[in-house]
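Only one chain is shown below, in structure tokens, and it's the form predicted on its own.
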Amino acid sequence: MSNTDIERPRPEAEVSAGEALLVEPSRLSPTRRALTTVLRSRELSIFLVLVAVVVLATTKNNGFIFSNDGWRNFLLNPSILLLLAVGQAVVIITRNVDLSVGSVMALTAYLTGRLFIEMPDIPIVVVLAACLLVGAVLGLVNGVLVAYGGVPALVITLGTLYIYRGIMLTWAGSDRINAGDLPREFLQLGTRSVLGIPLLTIMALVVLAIVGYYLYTARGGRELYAIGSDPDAAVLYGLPVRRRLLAAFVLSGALAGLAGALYTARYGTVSSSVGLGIELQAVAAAVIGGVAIFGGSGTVWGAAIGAFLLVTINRALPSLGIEDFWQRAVVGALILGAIVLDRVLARRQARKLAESRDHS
């Protein structure tokens, strides 16, 4: 056999930055590795789509961003959905889903109003903490049934969606919370800005940063990805699967509880229709933002950008003269495209890993 018949590994110079990042990230300098990661990220692609939508809408209607309320609405409107999408992303990363977040949000939105009516002098921080706690308890119910009951999350959370909504309707009846029932200081959470950024948006971004940092750096966060990638392997490896699933659902419920309180501050009114259908928007925001519906990949940063994109599209398309049907069709196409792209990228990554092992 001649030397030319022997297959040699490719020299380092012939290995692309993408392959080195995938197989041997230590080959790249920290700066180049970070730059390559950003350029190849799904989040950047979604962000560029968001920018394109904003530019197109602003070209058609200059007031979309540059009016008195244009920039404020662009930042403020997605804040509630952003909180729900962050919690939903964490659950989806574990290969589950939480369909009860809209009903949890409705319950805590009404709870917020009742607390201020029954105890007018109650501190705002206490109300927010109470909503977080109630949401966490409702999320704990979901987590216990999924982690310890062995029932698929889709079934469990679909059931609790109706149960929590039924509790809210029974409790509220035909009652309605109005702005006059709420203290002015609380309502200012939905109207006040700091350096041109709405306070509600700042609160949502702080939550995003905390959860994103935890997923990226903490052992528990990385274990959530491992569980979503292969639940059976995670069990065999000895990961605390049940505890992590429980924590994911508790976090999703807590953020939905906080979203309910902030919804009341944002709009000043609470009726029985609060949160109807928003759970599907939260799932859509996470999936469009690159969180794999099959679990194991994605980031809360992408889910946040997906929330901004969804809300911006719903606001931009009417200004472009596009009918309601096509608005919904565009969102549906984005969801389908995100899922198809996720499967294509997953298969391509698996193929590159296999080829790299063959060459080594």
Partner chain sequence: MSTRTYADYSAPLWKRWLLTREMAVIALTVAVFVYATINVDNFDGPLTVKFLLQDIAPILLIALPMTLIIITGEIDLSVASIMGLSSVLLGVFHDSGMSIPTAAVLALLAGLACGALNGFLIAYVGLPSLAVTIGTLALFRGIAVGLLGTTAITDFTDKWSDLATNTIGESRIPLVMIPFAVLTVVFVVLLHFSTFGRGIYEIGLNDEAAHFTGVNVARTKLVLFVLSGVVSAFAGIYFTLRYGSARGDNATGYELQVIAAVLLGGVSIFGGRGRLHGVLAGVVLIGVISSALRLESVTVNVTNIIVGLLLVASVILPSVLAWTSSRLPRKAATPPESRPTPSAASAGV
Given for the second form:
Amino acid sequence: MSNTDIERPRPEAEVSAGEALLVEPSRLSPTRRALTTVLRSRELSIFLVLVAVVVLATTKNNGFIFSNDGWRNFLLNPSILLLLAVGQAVVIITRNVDLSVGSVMALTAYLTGRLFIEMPDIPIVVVLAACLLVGAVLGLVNGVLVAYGGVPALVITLGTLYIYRGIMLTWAGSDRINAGDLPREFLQLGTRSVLGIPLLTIMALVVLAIVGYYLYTARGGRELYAIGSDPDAAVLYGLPVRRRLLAAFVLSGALAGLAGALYTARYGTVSSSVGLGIELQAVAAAVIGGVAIFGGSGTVWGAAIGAFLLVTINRALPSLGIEDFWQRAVVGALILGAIVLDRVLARRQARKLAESRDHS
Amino acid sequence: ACGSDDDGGDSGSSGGDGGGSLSMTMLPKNLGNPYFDTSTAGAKEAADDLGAELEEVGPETASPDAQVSYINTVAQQGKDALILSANDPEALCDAIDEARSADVKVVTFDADTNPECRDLFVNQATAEGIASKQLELISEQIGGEGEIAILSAAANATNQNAWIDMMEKELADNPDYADIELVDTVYGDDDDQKSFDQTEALLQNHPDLKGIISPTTVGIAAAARYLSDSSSKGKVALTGLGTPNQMREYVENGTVESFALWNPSDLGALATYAAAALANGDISGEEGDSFEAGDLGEFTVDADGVVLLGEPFTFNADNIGDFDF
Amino acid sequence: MSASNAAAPVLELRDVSKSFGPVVALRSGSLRVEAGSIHALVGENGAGKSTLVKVVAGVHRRDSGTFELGGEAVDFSSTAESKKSGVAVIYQEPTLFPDLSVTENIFMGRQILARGRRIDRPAMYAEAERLFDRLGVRIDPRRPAEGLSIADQQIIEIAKAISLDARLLVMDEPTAALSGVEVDRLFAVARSLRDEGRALVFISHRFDEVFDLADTVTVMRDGSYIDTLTIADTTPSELVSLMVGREVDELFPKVAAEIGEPVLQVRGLNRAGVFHDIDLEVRAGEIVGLAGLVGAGRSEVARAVFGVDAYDSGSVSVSGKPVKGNDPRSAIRAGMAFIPEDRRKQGLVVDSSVTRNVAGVIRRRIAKAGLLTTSMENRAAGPWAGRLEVKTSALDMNAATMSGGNQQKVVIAKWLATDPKLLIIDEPTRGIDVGTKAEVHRLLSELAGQGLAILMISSELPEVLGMADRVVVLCEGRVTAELDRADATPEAVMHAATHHLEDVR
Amino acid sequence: MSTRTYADYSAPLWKRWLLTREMAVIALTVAVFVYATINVDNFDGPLTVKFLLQDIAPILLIALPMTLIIITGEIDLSVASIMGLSSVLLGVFHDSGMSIPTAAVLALLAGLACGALNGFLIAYVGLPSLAVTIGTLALFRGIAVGLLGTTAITDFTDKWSDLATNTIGESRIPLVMIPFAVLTVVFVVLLHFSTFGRGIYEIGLNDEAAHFTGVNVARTKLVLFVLSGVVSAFAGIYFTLRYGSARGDNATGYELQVIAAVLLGGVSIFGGRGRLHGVLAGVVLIGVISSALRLESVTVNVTNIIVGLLLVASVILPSVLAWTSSRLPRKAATPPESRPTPSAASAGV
Ligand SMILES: Nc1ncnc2c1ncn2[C@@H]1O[C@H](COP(=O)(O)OP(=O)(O)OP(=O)(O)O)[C@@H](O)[C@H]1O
Ligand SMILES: Nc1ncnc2c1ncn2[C@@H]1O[C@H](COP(=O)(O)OP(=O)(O)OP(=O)(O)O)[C@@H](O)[C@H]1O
Ligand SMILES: [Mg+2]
Ligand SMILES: [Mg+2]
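Same protein, different condition: the form predicted on its own was shown, now please give the form predicted together with the partner chain.
Below is the entire complex, every chain and molecule, led by the chain shown above.
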């Protein structure tokens, strides 16, 4: 609030933190503006919570992060949820939701195992590509039903949640995939590290970076926000709403498909419970990370940090002396806290806006 | 093998659907569990041998309420016998009562209900036997001293809990184990990923851990997979109850030295023979009754309606190649 | 801007029609716009102007008629196609994406790209600032569109449209929310666009603007084309008679009523950012007109008085008894009735039956011990629908299928059924055809004659002047004039409605 | 003043009743039931009705308030977690020496508190119900699991368990159908024959208009979420006594089953549409299908696929029908009579 913040002082100089909300152009320098944006962002606050959890857990138990396995697990465990949360965030940004991701993941996890059993020499890349593709097709089904059927995504993806898992379980019958069925190199994919960073994490981060970059810098990405912000206006505006919705669901499906393959690599077995209930965790990660459930705002970076936070809290609770049974309760409280906080901030902003109109 | 006992088929049963031959339902804790896949395979062979009809049904996740619906269905169908591994000792009793009043003979195997509820329990091994076997193995592997932990199935799994109680008692009483300390018991719910994560948590929270006992096939496989590529491989011993096919890789790569199990296929088969004997009226489930169980030989019903399969068998690098289940 | 037939007009529509279910929004619209001209489109509310515009924009697909752009027949099925063909449209209702920044709103879908198909934000900000400079306004291009005033939203729509570089620019009431200075700037831009050879269609209810800006004017009435005239050859009164199609007096059958005791008393009503120090009084038998520009806060005041919105301070009382704030039920109990401006969103549950709508407010009264059946509702609602001559075959018909005028009758019936002492009516004849309009006016007069106090908000000056016993003018959320029927000339009202703006800017 | 009069209804009674979405679901349910009775062995047995009703009782119960909530355009995903929490609380209180009735009352109160938390956040703080109840789904389940870990409390005396499993006298109707019938009457009256119910539909169709006509939107929503919490807790108590087992993970995933049944029964997820008889038929339909398939030893996966397909079809079909019927009259539409005036000549500048 000091005058040193101001580059071009004006007579009625009254620069406040609410500066960004004023109608007239801001008087802050670009760097300062960028800095305030970051400081006020949801991503930063949730990141700080993550840091706090890690620091607390590490002071109680050094190995939480300062041990080979601790460090690796810290990075590795959230990777799969991170992929799902990224896809989910993109769908939620368009004011939809994809509840079928857990089932898609189960289906491709089993597919991975089946492929290796049927064709032991199949290259790993082909398997990953197949899973991406199958996931994309399943996502496309959701997308077509939502975009062309004009029916709510919640119902459609609830239906496909049942259908996809039913297909997986029927297909699998009573066989399950064991580590022994999978080639060693594939299993190593789930555990190998490059420069101290697990390969799976690198893959997840690469996906995150690409999607995040696309959403921020590509026309298509911005249109997703526009669609979520006001679907009717998007139609009036002439945006390719249906195509973009399809793309969002295909992306979510494809990432869930990839997550399925990586799940198999990481855990080595595929049982009937793969990904059961993980869809709600993915939604939770996005919501905690600041993606508004009614679309139009939020970033995949936030969703990714949300995924990290959820998984890390789960790991940290025992270190903090809390039985891990309470993990879900903590997650629930976090989600509620996140949305209530959003609402409180939004109300404060609305009040500021109203007042700024009176003074203008 | 003894021939199928065709004309005994409808005696004592309300007459199922098939004309004459016995019809039975196999209800494991959950489907897609390799251990139960093996026991069902054994049961099917025994059923073929008996000329009986056997069908496997079951829930996707191991919960008692899901099993109740299947028990109800068996009652509706008026099957001759139900062979069941119970997810809860109490919760199933009402449904089982109902099935028994519809003239269904109920044999539990692997995990028992309260003895009043069922006709017979086919026990894989005595709880004492299983508990002391596992302690013996872990003690051997960690050199008789250090911290150990248990990775179990669900916290209310009857058989696991019985074994854990026995182990605790023996650890306290047996001077051979005076230097072994049980520091934690965690539950993986027979869920693969959860067991995997629980293993990680154990290692993280107990840096001095020397050994893990996992008395459940899902748990030991998940723990072995975690250990096999963690830095604790070779430093933390792992034993418990597992199937050879699931564990082969880890025994061969040195993560696991040895583990124990009975033959689940034999267990399934014995349960089936017992169920058939009950349904045919050959036995009533009283202590001292005895029946033929095909290649397995003759078995006698002990106190509380328990039939014992035998002692658990130890698998290690030398013998694991001889088994395929 | 392909070099098509130079002689062909940029836009030509002939006998275009468009219906929404049973509602014929556009019966036979025609419009011919030449390059390098500004063409005004005038007509009453509901004449079908916006519908015509939406056909041109590709929002609606016409049911019949011809539609040519630059001499070529076109048939748009989406707004993307019309944009591609060089048509830019500013819709009557702002269509902004509230979560996105002002700049993104302007450039959505056609952002400036840097290398690698990456959006070039700095270039877009610079371009947005250039556009705002041209329009002579100062808006932060980085702020979100959420929370902008209607006027600022409209400016962004204008910036968006002129940045499109279109050969045809259609503006549906762009000036409704703008102050004099802003209007002047907009006109300067419009003229420079015309001088570049583009064609502009300009819709406005303000004749001074039409005569100031346009070269040609087309009049529509009741969904149909009436006539096209050059501005130089016509007069406002000629346009009015073409628009209305009958004498204006006939529209406002005001009967003198005996004015009684004050019914509504509003003292010092305040709401930060919306309205300030509002004092109002409406007496029995009196019609008070609340006038002002769009966005002046008239509806907000009415909503706060009725309690659907909260207010920060002040008091509202009916017949001397205070009414609790922010509680429509206590307003209803006190004898208020409120017919809101947006019929389809606020006044009616359009997907519900006539019965349910008409009995909507009185159902607590007709219920026995909280229980009620559809036949009880039918018995209560039928007579009211009948008194207002709602045109429907049965009481269980959905209100969605009805014409705007009939819907308005249903809303009026619903509130008259409560036997109110005070009726607040916001835009009583918006989107209602001329015949029904006169009916509504007659009804209001009649009700006032029976001693009902009426507070009427209207954007149509003739309606306010024709109906009101007293006119209260609002500007930027403050009362700027209170005029008796005799003093309420169009000039006096417009001055009061805008002077505040001009003082400030 | 001349007053017109109108017919009350545009179509005869039978048309208004028979040609509805709800009747289609009921007809399908009856058809499946008849088919199963004839073709599925043992479906006509004496135990079928009892087991069927016992199985679907919790879903039937929760579907009542869920229908009302979805008609207002909201959703409650936390119902199964409230069931789990009330189940655990019943067990924990009982274990600490309370009688079952006392423990049950406390568990119901806990359900009420859970519903009130949901309702407060949704109706008064104005948060989206989807996000709130995803949060409380985790929170309530987390508390349940946290309190009891994965252990179970199973020492419920037979006297009380029998209440949950016995039938009414000699009939095959389980006792739990008595409170269910009472609740059904209450909810039918509430939704279809009360001013409160009219408000529920109005909120779902257009909450702004409802607010303008004096419906207390916030209070209505709060009441509905509280009802949902209490009924879910009741279902949780029934579930616990029926299976004689209080566990933190009891009834996991039931929320989706309830919602699937409600939507299948013709309630629109957008709100404003749906009737209770359709919903109850939807629940029974899913129950009959699962029961028949179980008797045929078809795995539960197939049942899930069928439920999923029914759900998708039930929302897609109306859209498809609307789309096709909107296409038809388009072609049939006659061009409007052409007006005289328009001509390019008069438009010439
Ligand atoms: N989507 C729609 N569905 C049904 N009726 C509609 C729809 N859009 C417009 N109408 C009706 O069509 C008629 C013409 O409306 P339109 O918006 O074109 O009028 P307008 O001349 O632009 O009026 P105004 O000056 O008030 O903007 C009105 O009676 C309106 O109620
Ligand atoms: N979306 C919005 N966000 C913030 N403020 C708004 C918004 N829309 C309108 N306002 C403000 O609310 C006040 C009243 O606007 P409103 O359009 O309701 O006025 P009105 O006089 O009733 O106009 P109308 O003739 O359209 O009914 C204005 O000060 C306007 O700036
Ligand atoms: Mg218009
Ligand atoms: Mg208004």
